[in-house]
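Heads up, the chain below is alone and in the form predicted alone; it's given as structure tokens.
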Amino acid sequence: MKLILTAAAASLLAVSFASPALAQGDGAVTYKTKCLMCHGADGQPTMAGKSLKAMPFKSPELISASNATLIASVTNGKGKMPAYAGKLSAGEIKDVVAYIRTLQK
């Protein structure tokens, strides 16, 4: 019994310390299902994205934008990009922004 409790406690600790990596993974999954078609796999707009005037994620304007600004853009929409409030949770939007930051490197 003691061994089972020790293993369970170790599993819980491992999951809690792994949460940033899990969030990035969740952000990647959400990005692939909601953003990829316009913003491309690497943050370079696709043909559809270019027709909607999507900016490359490596543009100086988006690199210098705060996380709060990017979260607001995803939440409320910007230009022809639809709003994702009510479609994605606040956590999912935060995870997508974190994933977008990885595409800027």
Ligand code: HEC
Contents of the next structure:
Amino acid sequence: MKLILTAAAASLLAVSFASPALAQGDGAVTYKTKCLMCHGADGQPTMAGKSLKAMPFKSPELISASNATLIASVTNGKGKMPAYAGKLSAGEIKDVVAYIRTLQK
Ligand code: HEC
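To complete the pair, please output the form predicted in complex with ligand HEC; the form predicted alone was given just before.
Next comes the full complex, and the chain you just saw is listed first.
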């Protein structure tokens, strides 16, 4: 299990280093490379996301949560979700939260 997690972490790192386009702050690209594996293409959590207790982005709590709350959760982490401070810039986090809003429609 530890080996599998290490391999997964290594491939996540490889993705982030291989994607210079991320620096441009495109929320959709950030979402697809860093968030989709847990939150799913349409905001419905994947098996991995469900096992960590991620909620669908369309849940009433997350629709009514403020941008500031969601930005803080992504920046600092929440529950089993890792923190993205230092991995994504503040602008990238803002853009990815804006992209999540489009998945809530
Ligand atoms: C390893 C799986 C995983 C990844 C990758 C992941 N998340 Fe999460 N995310 C979770 C889990 C689990 C929760 C539920 C946390 C809780 O409420 O305990 C969550 C919750 C959230 C929430 C709701 C926060 C709140 O205040 O309730 C947002 C927004 C979110 N994630 C955005 C993102 C974004 C943006 C990314 C990519 C940069 C991302 N997540 C990557 C697992 C993940």
